[in-house]
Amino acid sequence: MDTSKVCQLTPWDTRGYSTALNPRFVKTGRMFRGFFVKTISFVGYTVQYGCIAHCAFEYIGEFVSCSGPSMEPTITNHDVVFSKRVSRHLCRIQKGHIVIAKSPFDPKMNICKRVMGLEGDKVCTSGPSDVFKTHTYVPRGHVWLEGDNLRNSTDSRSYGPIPYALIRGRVCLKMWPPHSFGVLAESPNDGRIL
């Protein structure tokens, strides 16, 4: 027998099927290969556009709906704000800033307060009725926050001055409803601000 005519003959492999490349096997493969490659590219632009997207919220600024009647008639219940970040790494805070804040009770929550003192100002403690009138001075690296509803909020009056390293920034704008769009209003309660 001719050796040579026995390399030419289609190999077989113990199952007795050929290992020459199937047309069909290739296809599958091919199909395979393009839908792993467009799998891992989505994936791919998902984590890019997710990180683009986590940086602009937590260093340029976010979209905060408010609930809660402490800041009325300035911010009412279901707003919805922006609220700049830069500014808290940028600039002060100053006082009649309405600010976002984490809450000094649960760190999940966040207050919409406006800023009463800064570091080194003498406020008022006590509430709008009380006949006698209480101060106390901001310690350094702090902020008094109130709500502009005096009678129906919970801020620094309850919980003492906060650090000003809990203050996530400051609100620009409403943005919703539409009909209150704009620029926000001065605090109802200037005359606290001493």
Second form
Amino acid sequence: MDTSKVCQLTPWDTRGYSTALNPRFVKTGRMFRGFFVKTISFVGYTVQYGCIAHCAFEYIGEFVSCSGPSMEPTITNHDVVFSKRVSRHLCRIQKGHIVIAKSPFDPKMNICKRVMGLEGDKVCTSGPSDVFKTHTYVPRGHVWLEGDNLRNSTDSRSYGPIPYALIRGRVCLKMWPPHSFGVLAESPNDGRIL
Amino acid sequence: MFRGFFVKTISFVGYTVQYGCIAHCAFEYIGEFVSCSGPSMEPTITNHDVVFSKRVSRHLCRIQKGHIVIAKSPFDPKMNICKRVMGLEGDKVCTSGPSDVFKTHTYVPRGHVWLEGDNLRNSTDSRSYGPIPYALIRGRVCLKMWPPHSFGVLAESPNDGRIL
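In place of the form predicted alone, output the structure of the form predicted together with the partner chain.
Next comes the full complex, this chain leading.
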């Protein structure tokens, strides 16, 4: 056998390609690039639709799960309500509306109360069982909030009126539980609205 | 022809809404440019200065004493105010002026901040309307963009003695 004609062991494989251009490596390289491109476009779509969803919740409305007894019997613990954001942005919150607002004592918490007085209104600061009635006026740019369950509610009667800018939205519909689905009732304490 | 026009309009509206939402979220979560007016923050910020306000600090609750913040006005939900934070919740703050003989103090309630303008003689701030809820803060002013000759990081408070 003529050894000069035997192929030497070189980096070239039997098909004549170098290992650098070996189809196996080319395929792996393409796979990584394809994976990278897919990840980038997935992240891109997530950011895009996340922003659109955020703006929908910010400007149209959001679902809120309420907890606590301060709004009984209108809203009870674990009820889910729908809160319209449009009313707040267009400044159309009125007396008697139930609102979701940021807590003045904890920026990460929200509170759900009824508006009992707007700026300039006279509000009753004494309880329904007090002998002597005391009143105060709501300052400019503020609202007076009270829970429907006056005996068990920490509201403007204890911490004073809150700035209108803290209001997030107006609760307009109860979504859960199903047997009480629908528009929320009027205030049971109508006599306190002066 | 009408159908093509209709389809083009719909897709134009679609793209506008899409990019509008992305831009809104960028301003909401990253930062925004604010044009300031009024004399209450002189000499640090003067009338018609443009500053950049970071929103991240507010969302992560990293506002400290001495920071200049943009907040919603407690008296007008459509207006914003630009003041310096002189006290956080639990801090003791000086409610009397620098020229008063008797110094009076108060404590900042939970969840509130005490704001004062740098121009103490010509600023309506917490000394008149009390502390404001932290939730009203929109962002922290970190950079002055305009005018070009005063571009850069903002100065420390000229009233450092009032921070207790």
